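A single chain, nothing else alongside it, follows as C-alpha cells in the form predicted on its own.
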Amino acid sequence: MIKFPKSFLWGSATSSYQTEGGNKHSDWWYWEIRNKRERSGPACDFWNRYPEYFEYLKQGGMNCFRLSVEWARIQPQKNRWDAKAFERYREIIRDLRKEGIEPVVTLWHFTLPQWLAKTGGWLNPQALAYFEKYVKKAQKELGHEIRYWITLNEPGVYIFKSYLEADWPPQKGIALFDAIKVREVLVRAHQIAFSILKTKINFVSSAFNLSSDEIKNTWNPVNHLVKYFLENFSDWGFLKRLKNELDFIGINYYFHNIINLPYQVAGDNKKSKDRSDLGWEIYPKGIYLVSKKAFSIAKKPIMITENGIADDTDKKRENFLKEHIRWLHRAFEQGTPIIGYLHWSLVDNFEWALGKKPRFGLLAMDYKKMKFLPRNSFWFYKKLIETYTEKV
C-alpha cells in the first residue's frame, strides 16, 4: 500500500459559533432568542478551555485542526474592533503551533455580526466593503501565524438554508432573487479575500459542500436537467466559478443524491438502510467520486475540510471512518493529490437549527456537566492515522 506522506494533514474540524460559546454579538444569538430556539449559550466553552481540547488533538495523533474566527467577536460594533479577541485568537493559533498542530482558519462560517445582519446582511450594499475591512484586519493581526486559510464555508448551503428553505437567519423563504444576489456577493467575497490573503508562502481556499450526484434512469432528460441545476447552483457551481482563485480545494463531504424523476427529485438513496442519526445516507464511495471530480474541474490539491456522521451511540462512526478513509486513499493511490483529511467534528457541538441533539464528535460532550470525553471512535481514528501514514 502506498501510504500518505508524513506531511499529510490529519485532524478534525470545528467552527467558532458552534463551539466557543458566548458569541452575543452574532446574528445567530439574536435569532435563537427571537425564534425561541434552543440556545447555543456556552456551547462547548472552547473560548476558555481550548488547551484541554488541544491536549486531545495531541493524544489522538492529529497534526491539523480547523477552526474559525468569529467576525462578530472581532468586530462587535460597526466602528469597533476588539483587541482582546484578536489576542485570544493569536494565543489559540500559537498554542496549536507550539504543539506541532497546523491551524486551518476559516473567516466566515455562516454567522454575521448583528450590526450587519440587521441592516440587510450580505444584501447590504456595503457588505463587501465591510467584509474587505474584516479580511484586511484579520490578515494584519493573524496572517503571519497562518498557512492555510478558508475564506467561506459552504456558501451554497448558506444560500439554500437562509434564502430558499428559510430555516436559518435571515429566514427568507423562496426568495429567489435575493438568493441570486447573495450568490454573486459571496463569489465576490471569496475573490476579495483571496486577493488580500494570498502570499507566496500560504494557501487559500473555500470549503465547498460537494455531494455525490447520481442519475437513475439516464433516458429521462428531466433527470439531467435537475442534475445540471444541482451542480451549477450548489457548491459545485461555486467551485467552477472560483477554480482559478484557489490554492487547494476544500471539500466537505456528506451527501449522496439519487436523481430519479418523477419518483425522486433529489436526495439520498431511499433504499439505503445505512444511515446516520439524522437519516443521512452513509455512502463512503462518494468521497472518492467527489474528490476525483473536483480535481478534474479545478486541478488543485484536495483537503477534506469536513466529513463526519451524527452518531450518538458511536456504533457506526468507526466503520464510517474506516470506509471513507479507505476510499479517499484509493483516490490518492490513483493519482488524485490529497493533502489532508479533517473529521467533523472534534467534539459534539451546536448544530445550527438542529440544536445540540446531533452528535458528530470524536469527543462526547456532556452539556449539563460541561465535560467532554473521547469516544471509542476517537482512538480508532488514531489507529487509522498510524496505519495510513508512512513512517519515514
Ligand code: BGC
Given for the second form:
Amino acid sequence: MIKFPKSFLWGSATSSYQTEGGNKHSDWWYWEIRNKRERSGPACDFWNRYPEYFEYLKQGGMNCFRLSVEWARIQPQKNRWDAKAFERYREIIRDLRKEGIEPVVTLWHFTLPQWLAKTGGWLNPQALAYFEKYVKKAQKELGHEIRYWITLNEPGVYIFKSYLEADWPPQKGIALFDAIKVREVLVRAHQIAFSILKTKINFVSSAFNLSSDEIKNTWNPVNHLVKYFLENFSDWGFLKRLKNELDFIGINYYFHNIINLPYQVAGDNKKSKDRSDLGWEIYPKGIYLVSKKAFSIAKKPIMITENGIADDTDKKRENFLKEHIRWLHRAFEQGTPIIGYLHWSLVDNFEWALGKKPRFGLLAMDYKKMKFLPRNSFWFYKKLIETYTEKV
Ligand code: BGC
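Okay, that was the form predicted on its own. Show me the form predicted in complex with this ligand next.
Next comes the full complex, and the chain you just saw is listed first.
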C-alpha cells in the first residue's frame, strides 16, 4: 500500500457558532430567541476551553484543525471592531501552532452579524463592501499566522436552507429570485476574499458540499435535466464557477443522490439500511467518486474539509471512518492529489436548526455538566491515522 505522506493533514473540523458559545451578536442568536428555538447558549464553550480541546487533538494524533472566525464577534456593530476578540483568535491560532497543529480557518460559516442581517443580510446592496472590509481586517490581524483559508462554507447549502427551504434565517419562504441574487453575491464574495487573502505562500479555497450524484434510467432525458440543475445550483455549481480562484478544493462530503425519474426526482438509496441518526444514507464510495470528479473539474489538490456522521451511540462511527478513509485512499492511490482529511466533528456541537440532539463528535459532550470525553471512535481514528501514514 502506498501510504499518505507524513505531511498529510489529519484532523477534525468545527465552526465558531456551533462550538464557541455566547455569540450574541450573530443573526442566529436573535433567530433562536425570536422563534423560541433551542438555544445555542454556551455551546461547547470552545471560546474559553480551547486548550483542553487542543490537548485532545494532540492525544488523538491529529496535526490539523479547522475552525472559523465569527464575523459578528469581531465586528459586533457596524462601526466597531473588537480588538480583544482578535487577540483571542490570535491566541487560539498560536496555541495550535505551538502544539504542531495546522489551523485551517474559515471566514464565513453560515452566520452573519445581526446588524447586517437586519438590514437585508447578503441582499443588502452594501453587503459585499462590508464583507470586503471584514476580510481585509481579518487578513491584517491574523493573515501572517494562517496558511490555509476557507472563504465560504457551503454557499449552495446556505442558499437552499435559507432562501428555498426556509429552515434557517432569514427564513423567507420560497424566495427563488432572492436565491438567485444571493448566489451571485456569494460567488463575488469568494472572488473578493480570494484576491485579498492570496499570497505566494498560502492556500485559499471555499468548502463545497459535494454530493455523489448518480443517474438511473439514463435513457430518460428528464433525469439528465435534473442532474444538470442539481449540478449547477448546488455547490458543484459554485465549484465550476470558482475553479480558477482556488488553490485547493475543500470538499465537505455527506450525501448520495440518486436521480431516477419517474420513481424519484433526487434522493438517496431508499433501500439502504445503513443510515445515521439523522436518517442520512452512509455511502463511503461517494467520497472516492466526488474527489475524482472535483479534481477533473478544477485540477487542484483536494482537502476533505468535512465528513462525518450523527451517531449518538458510536456504534457506526468506526466503520464509517474506516470505509470513508479506505475509499479516499483508493482515489489517492489512483493519482488524485488528496492532501488532507478533516472529520466533522471534534466534539458534539450545535447542529443549527436541529439543536444539540444530533451527535457528530469524536468527543461526546455532556451539556449539563459541560464535560467532554472521547468516544471509542476517537481512539479508532487515531489508529487509522497511524495505519495510513508513512513513518518517515
Ligand atoms: C456544515 C456543518 C454541519 C454539518 C453536519 C455541514 O454541512 O458545514 O456546519 O454541522 O454539515 O450537518
